[in-house]
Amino acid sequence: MRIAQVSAHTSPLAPLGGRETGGMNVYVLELSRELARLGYEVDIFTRRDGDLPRVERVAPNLRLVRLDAGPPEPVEKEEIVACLPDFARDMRRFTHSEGRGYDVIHSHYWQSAWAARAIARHLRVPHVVMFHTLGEVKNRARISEHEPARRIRHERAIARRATAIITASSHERQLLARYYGAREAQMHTIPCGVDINLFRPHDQRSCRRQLGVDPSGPVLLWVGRLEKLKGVDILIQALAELDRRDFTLLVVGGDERAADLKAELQAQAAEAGLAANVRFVGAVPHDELPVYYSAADVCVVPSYYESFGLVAVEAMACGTPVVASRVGGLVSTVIDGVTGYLIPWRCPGPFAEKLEVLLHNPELRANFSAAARRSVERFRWESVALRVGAVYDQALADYRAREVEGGFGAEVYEAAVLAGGLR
């Protein structure tokens, strides 16, 4: 089976921790690697944003294909829509130049799905979608979020017309049904994966020495894209309520486009008297993250929303307890009172309370650590890829068994996308 993975706005090979690079990049790359190991032929399509080869072989059976769509330089995610008609046209050209098509188109994020729908129609193959985040849900999670109505409108159209939708959690599945009208029969809940050979416990003291962190005091960790939805401000407020000041907080993630938010958070830490305690590390390569997780006593995930919560799973794979918001997919990944704590209120007090409990109780941390490592066995990439492969099989069978829905006007949709319409 030949699979086209579509990730229009960000390349899976881009360095992690930037504004547009995070869990989705990891998911697309690692899922594709595992599918390739299982014998699928996989091409990942992304937009060219630099002087890089059009086709790059990533592994046996796996290629990255860069399409010409818009200027060959980084473009803000919000502006990618203008590039999508060119993206769809070039993907179509590339497929014709190869002289062979794909059995399934699997798109990631709404913009990719917007273009991939036209290609799936042209090739007469099923379109499998994974949204990763949802505009309507982000707007409801935090009052100052303002995802555009255009995004939500297209997400609804895509959700109703995709052959199949993969959700990372049962919570996301419920939200797609409630806010987007997705059909139950369309949806398949498969958690994201983690490389448990890469993400495994390391000696804490040696990791702290490697990072230049005081080996004697508590170490807290936050990892992710530096954006307001991730709740770092809540974490800093919580730390200001702790009864000790011998801790270090490592904030891992963020690039130059997050400079303003970083400055705000640094000012907040200084005002709280924590300037010496909070260390902004910036983005680090993905394969170096296990050192940070293993150096920490607790990983904190105070997000307003997470569709899955990959950081929490990576931390637990390294034996690090997690204190996280009780939101989205985190409810399915963190076992409250067993591998960490889930905080039902997005305010600093409850976070501070649970951090105090863990930092003052090394035996409890050790119990959580052992349970955390055991809990991630279910997220092995091989089992995730096998389940996704089963969705491809079912989607292909369903597609062939019935005529693809009209409604939105399939041929009209394809023509409009390729012509640059549907703004």
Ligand code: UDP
Given for the second form:
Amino acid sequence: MRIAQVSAHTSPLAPLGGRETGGMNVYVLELSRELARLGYEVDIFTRRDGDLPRVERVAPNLRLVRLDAGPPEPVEKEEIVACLPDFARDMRRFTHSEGRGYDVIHSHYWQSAWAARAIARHLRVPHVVMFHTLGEVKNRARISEHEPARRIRHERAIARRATAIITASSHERQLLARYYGAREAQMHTIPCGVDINLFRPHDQRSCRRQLGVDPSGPVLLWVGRLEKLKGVDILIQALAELDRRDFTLLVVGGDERAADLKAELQAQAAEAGLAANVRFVGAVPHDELPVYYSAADVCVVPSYYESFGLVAVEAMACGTPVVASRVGGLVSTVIDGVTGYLIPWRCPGPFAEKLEVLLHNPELRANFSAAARRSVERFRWESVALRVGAVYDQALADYRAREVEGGFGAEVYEAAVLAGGLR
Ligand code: UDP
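Could you output the structure for the form predicted in complex with the ligand, given that the previous block was the form predicted on its own?
Now the full complex is given, and it begins with the chain already shown.
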């Protein structure tokens, strides 16, 4: 089976930890690698944003195709919308030049879904979509910039018309049904995966030595794309409430585009008297992260919203307990009182309370650590890929059935009119 994965605004091969390079990039690459290993032929389509080859072979059965759409340089995510008609056109050109199409188009994030939808209609094949984040949900989390009405309108149109929707958590599935009118029969919930061979426990002392962290005091860790939605401010406030001052907080992630937020957080830490405790490490290559997770006593995920939250699962795979907000996908990955704690309020007090409990109890930490590692067995990429493959099979069957019934003839979708662009 030939599969096109569409990730228009961000390349799965880009360095992680930047403003637009996080969980979705990991997901698209790892899922594609695993599908390719299972024998699917996979092409990932992304927008060219530098002087890079049009086609790059990533692994047997797996290629990355860079499409010409907009200037060949980084473009703000909000501006990508204007490039989407060219993106879809170039994808169509590439497909024709190869003389063979795809059996399923699988898109990631609403912008890619818009372009993918047009291609899927052109090739007359099913469109499987995964949103990763939803505008309506981000707005309801009441933080960060306000997501525009246009995004939500397109998400709604895409959700109703996609052959199938994959959600990473049952929470996201409920939201799609409630706010977007997605049908139950369309949706499939498949949690994301973790590479449990890469993310495994290492000796804590030697990891701390490697990172130059004081081995005697507790070490806390935050990892992610540095943006407001991630709630690092809540964590710093929580640390200010702790009785002790012998800890180190490592903040991993964030590139030059996060400079303003980083400066804000540094000022907040300094004001709370924690300047010496909080270390901003910057973005770290994905395969070096196990050292950070293993060096830490606790990984904190204080996000206002998280559709899945790979960081929490990676931390648990390394045997590190997690203290996380009780939001989105974290509810189905962190087991409250077993592998960490889930905090129902986005305020510092309850975070401080649970951090105190864990930092004061090495035995409790050890129990949580063992349970955490055991709990991630269910998130192997191979089983994710097998389940996604089953969704492709089902999508093909549904698509053919609908085509026989003439369901597509009557359908008019503004996005299919490529020349018109997005309104
Ligand atoms: N990540 C990384 N290096 C960094 C910061 C983050 O490799 O410096 C990776 C991290 O390991 C995780 C992903 O980026 O796999 C973040 O995914 P998550 O689902 O936690 O958040 P999202 O980016 O989807 O909001």
